[in-house]
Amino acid sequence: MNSMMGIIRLDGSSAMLKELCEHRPVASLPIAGRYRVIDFALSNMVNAGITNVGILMTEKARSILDHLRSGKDWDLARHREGMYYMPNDSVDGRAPIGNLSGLYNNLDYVQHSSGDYVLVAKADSIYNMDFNKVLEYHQSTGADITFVYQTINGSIPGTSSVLKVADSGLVKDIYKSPNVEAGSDVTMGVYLMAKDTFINLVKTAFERGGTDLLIDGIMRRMDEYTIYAYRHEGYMARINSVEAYYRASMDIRKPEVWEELFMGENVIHTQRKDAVPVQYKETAVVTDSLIANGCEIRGEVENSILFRGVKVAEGAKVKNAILMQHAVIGKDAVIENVICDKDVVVGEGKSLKGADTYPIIVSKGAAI
């Protein structure tokens, strides 16, 4: 089987995310109490046996290069390949638009890599899957590009990239659609193609003016190339709206998908931070959630998340909720469906409601 190279992008769409990704794009959200978004798409690689993977900048990269760095925690940091930042660089003082200037202008990167085939993932879902599985599937059908789609169950909010996929597996058409409803096979942002077929793609989309690897690259140029799709059957989850994002945290409180995303042969990497397991205390009530190590709960946790070093007080109840890193509940306090991102300090005797289906969000460093 011949080797594959990686590029993750980190352009995700995070208009609807809202004060989630302010300041951060969506490949560095905290995820299912001490991952990002992007150690899914970059584990599955590595997982893969991938020694060569690119990640394309975006703005407010800042996060992701605090929490990558050499690539260490994913066995990355080597003397040949391993991790390599992509810079998309401004056009005449401008943010450059779309992802295929970022593509093109790093092109020799992908030309002097080892490996015969580019797998192209976005940094915007949750899900763990087998890559080589992918890669054998492409060779077995001739295809010039495989997508990897899901049949999703029920609704995506937000544009999404739908296929019509024949039987065979071969991909009649590409369309983009906002809301798409359940039993669509919707694309998961990845696509695997020979290396010559994507430096070919990349450069001619760009020199004719095209800004987005798929639009311009390929569903304007599809009569062009053979397009199978590979169907993934487990979990996966597209964090592309605050609704998204807490549905996905809600489902990974799971057994069922904590048990698929997390303890099979594949391990999800993230970078490691030690720290003292969870202390709870005599009063503490802890049901149904998910507690990272460095917690200390003395109050009530019912149905959440709550990622490092958070603090529960005495008296506090705490339910169906996110709190990410060190946050602080004081005595008394109430928290319901609400999402509070890092260092939040919520009072004592304060109180939080969301509704069910919509959950409050609480600004980073915010005190209440």
The other form holds:
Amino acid sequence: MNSMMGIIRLDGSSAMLKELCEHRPVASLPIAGRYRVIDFALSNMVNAGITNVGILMTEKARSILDHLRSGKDWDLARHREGMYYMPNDSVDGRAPIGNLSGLYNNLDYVQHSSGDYVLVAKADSIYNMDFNKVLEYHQSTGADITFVYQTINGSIPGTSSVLKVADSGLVKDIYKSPNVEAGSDVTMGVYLMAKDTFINLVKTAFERGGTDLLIDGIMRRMDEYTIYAYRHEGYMARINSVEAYYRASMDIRKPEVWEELFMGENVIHTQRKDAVPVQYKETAVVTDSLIANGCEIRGEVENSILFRGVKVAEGAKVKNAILMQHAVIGKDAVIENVICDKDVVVGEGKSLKGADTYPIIVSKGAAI
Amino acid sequence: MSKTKCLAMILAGGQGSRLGALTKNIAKPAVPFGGKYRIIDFPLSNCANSGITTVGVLTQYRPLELHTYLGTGNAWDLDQQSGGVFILPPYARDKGADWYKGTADAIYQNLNFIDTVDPDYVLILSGDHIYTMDYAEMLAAHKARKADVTIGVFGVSWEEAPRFGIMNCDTEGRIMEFEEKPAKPKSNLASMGIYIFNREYLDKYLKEDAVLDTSSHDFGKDIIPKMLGDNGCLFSYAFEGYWKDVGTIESLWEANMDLLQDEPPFELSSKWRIYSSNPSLPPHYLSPEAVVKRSMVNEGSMVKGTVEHSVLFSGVRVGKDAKVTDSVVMPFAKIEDGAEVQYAIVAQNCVIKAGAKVIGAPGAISVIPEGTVVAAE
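Given the form predicted on its own, state the structure of the form predicted in complex with its partner chain.
Expanding to the full complex; the earlier chain stays at the top.
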């Protein structure tokens, strides 16, 4: 048997995402015009034939429940298995710290699931990859644990877990680094291991007072495991800061990234909506932009990403902007280097400009 | 199955021969419309929005794509424990197999289905019109007048009237006379092919009609005239709003172009949502060179050229310096660099090669059938 079950973790620091993640985990942050960040990890699992996915819950999860619902849009609303919400309840009256207690509390679910392997992924990355290749690699190396990593070609902000990988793929060292330079091998938060290994690892680490799967479960016990790392060659962006979010959004606009992520054999699924195709009116001038259905455009849009149902009035100019669902940009308004969260209204003639490298964030529902 | 008040039956078996190349492989109700829809989305969405949750879809001609599209009815929220979408193709009985011989015969052959659902009213719809309509209001009018039958009518222009089945009504809306394509119409109220029947009343007339060798088993030609002849209580229900028969290439093209007006004659984006199957495709991308005006563009498309006054379905590619004007480009068609498309309907998966030209004219829309490769001259 070669079957995997999936676990998607919603936990993780979102402090550097500021206002964007005030009310939501990074997993449900809207991205690329119609998706949420979790769609990528979840679709990758489904596309690899995984029919059993546990979602390890976190606080502020309302938007995730609203987005995933029964899992139907990912074909995970099934008679057997399918999607399963793993609550992260308090233990002995103590609020849970980290992800280990949530995993520990749901071990019986993992135990009774049919998969032979457990694939754990964080819901904070944008990528389209075939997890079956990771399983093949895992089996060929005889590793206890396989990490998925990427060699990065530019420095990235925010704390990352860096691997020292030998030519053979064997992992020599793992450490957390606050600043990562180009050429580093950075984990993508995806680990694969046999189910027994996973259960044992979580149990031991939690019962000894651990709180974090990576630190207490793996890093502190490196000498007990044979760890290999599988390199992902395609596009990958981890969304761990406003800057990273903005950069990834602008990347997705590039035709080659757009093609790789969305137009290949393995599609990224998301919640289905019945929006009308985009309506471009007589005065519309739109270039180098991603535009989602339900938008109605009369003004100018350049180098931007417009989510569903955004309206840009005549004379308005939108440049280097990310406008989430249902933003309304009034007549002759000027928007530049701005990220507007959902339901923002910018009045007639108003001007809003951020710095080139540092976009202004407009909070959900704000009226300007 | 719990008791259903009103059952809708959509006649979706028509070949749509006037749509020529567009219906070579698919039934007319499956023909794409408006950038993401298919014609049958309109009656289906109207049903869902009107609270009619049991819908029979009668298919016959080239049903594969239509059946695949309908699936479980999930797209229209019609995948229900009780009710939902029922696909009703003709089937073989112990005394042999019959195609549906006419609109009335199609319903007659499915009387057993109607018996299973056991509705009080049967709403008959056709799968070839673009419109949004609240059937619940029509049903309320039907009940209020205690009619045997209520027929949806639409005021067409007097010039067009001779092409339609025309209802001559009294001041209360009661139908006095029905004339099929009259040379000199006395009224401009055309039948929309939308009927609400009291179920027993329909049952009786269908059974009587079925055994008549002289009948063509058609609602307009046989059943309605017979009911009127018997002094049945038939009322008209006037529909106001946008209603368009998209049975010809020209009218299909026109209906698409209607959506591109600055204030379209009917809003796809209103609260009365038109549901459709939604494939998982990303927002479309317009390149730095793209010019897109007075157009509708769907997901998964990439435009590097010029698109004016056109409808682009999903996954369409328009290359650099290519020009698409006054046209409808269906899913996954490719218009390569420098190609030109004007006054045309380019069907699914066509490739208009670099530098090639497809130029039609108003009144002579050029149609490129599904999967065609058009090379430059």
